[in-house]
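Take a look at this single chain in structure tokens; it is the form predicted alone.
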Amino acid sequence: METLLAEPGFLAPSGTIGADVSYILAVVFTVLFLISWGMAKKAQGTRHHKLILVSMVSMIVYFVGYYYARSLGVLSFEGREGFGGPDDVYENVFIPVLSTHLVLVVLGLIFAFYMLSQGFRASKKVDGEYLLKEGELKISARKFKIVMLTIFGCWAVVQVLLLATRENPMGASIAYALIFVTVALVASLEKLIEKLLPDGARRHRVLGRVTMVIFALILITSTATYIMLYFVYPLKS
């Protein structure tokens, strides 16, 4: 697979497979989102729900599938080897860029499993028809407590893999514990949410909002990344 990732790609000349397909699928399922979320403002809840249900989940293992094959992913991992600018644009322009990709990808990632739950708790189906409803929105100690030890439970599944399937897990191990924790103490947020946010009808609009201005801005930072790798700054051979 990461030989097939580093094949040169089809959009730049400079470009890779991974690179290309990676930033289509980011305009794809951004504009799948934005579509949903105009769906959600027209209150056409049963389409939105469908189609915000399988692209996120879409966007979810594609990029699961992705980050385990490259380790970090493509662009974190290609670094100043990727880059041919001068290091002034490095240092003040890429670096800065591309972090602030990374860190949106992440917070994308994490409110994508949280809206997905949270929608689910916060509609109800009348006639067919998804309905958000009105009223408090909350998780009971019980079920936290079975949250929190799916979490656990899924990083020592992932942690068992590692050990069996790479020589030297280390790094990779590394990572995806950091993701797992990052889940966990977002996990823990919801009660904090809980008493900003009450209402679980409110709840899914606002942070449905927030949702779709980071799917914004990955694409935002993703385009900017990708033009300044393969167009304006390629790596000269």
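Residue numbers count along the first chain shown, from 1. Model, not experiment: these values are computed from the prediction. We call the rigid core whatever largest set of C-alpha positions still superposes within 1.5 Å between the two forms. What changes on going to the form predicted in complex with protoporphyrin IX containing FE (HEM):
After superposition on the rigid core, the Cα atom of Thr46 is displaced by less than 2 Å between the two forms. With the core held fixed, Leu192 shows a CA shift below 2 Å between the two forms.
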Given for the second form:
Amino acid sequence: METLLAEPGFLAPSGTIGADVSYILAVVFTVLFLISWGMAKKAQGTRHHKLILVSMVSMIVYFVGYYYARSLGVLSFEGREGFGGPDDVYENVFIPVLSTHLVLVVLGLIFAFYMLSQGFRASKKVDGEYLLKEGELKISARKFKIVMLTIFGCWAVVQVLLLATRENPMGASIAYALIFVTVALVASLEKLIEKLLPDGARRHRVLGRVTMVIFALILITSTATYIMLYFVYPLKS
Ligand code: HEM
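Switching forms now, from the form predicted alone to the form predicted in complex with protoporphyrin IX containing FE (HEM), please provide the structure.
Now the complete complex, all chains and molecules, led by this one.
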């Protein structure tokens, strides 16, 4: 698989199959998200909701493929393999663009997962069509406790599995602990968000637009990274 992904690509003069496929997938899922924004704007709540689910699946496929096949994220921290341009462009353009891209990807993922559950909570189904419910949307203290306990329970299961299956579980334990702490922090942010945007429908529209803008920016920064790596400053062999 790795050798196939490293074969010459078909989009750029010096790209690889891995780079091209992951870039095309990035474009596909972002465009799906943006089309589903258009559907929401036209008040097509159900089509919007279905396309969002498809885009989420393609986005997860993309992320798994991207980080397994290319480890571009690691590139920014481990020196400049892959980038064949001058030092000042690397430091002043490539690294800032790539770092912005990585921050946006993390934010985009957090927002997308939050919006997915918020979308169900803020909608009602009338004659098979999803509509946003106007009015205050609050999570009850009991549900909040259940959410937190579920997150804690999932972390405990993962931790036990790591201890049982890995010889040296330290690195993975820290990584998973950080992921679950982030999930718990995002879940507790809900309390603050409820104060700032009490109306569930308005909250969905405002945060949904922010999410869509983040996705558009992810597409722009990944395109810029792709162009720099494979068109403008490829590695000279
Ligand atoms: C990543 C997840 C999601 C994002 C980013 C998102 C984003 C948005 C945005 C931006 C709008 C407002 C469009 C506009 O006026 O500009 C909207 C409306 C809406 N969304 Fe979502 N949404 C998501 C998930 C969901 C889910 C899972 C559901 C249903 C279960 C849902 C149901 C709706 C409905 C019913 C509307 C109102 C459409 C209308 O105006 O009639 N959304 N969404």
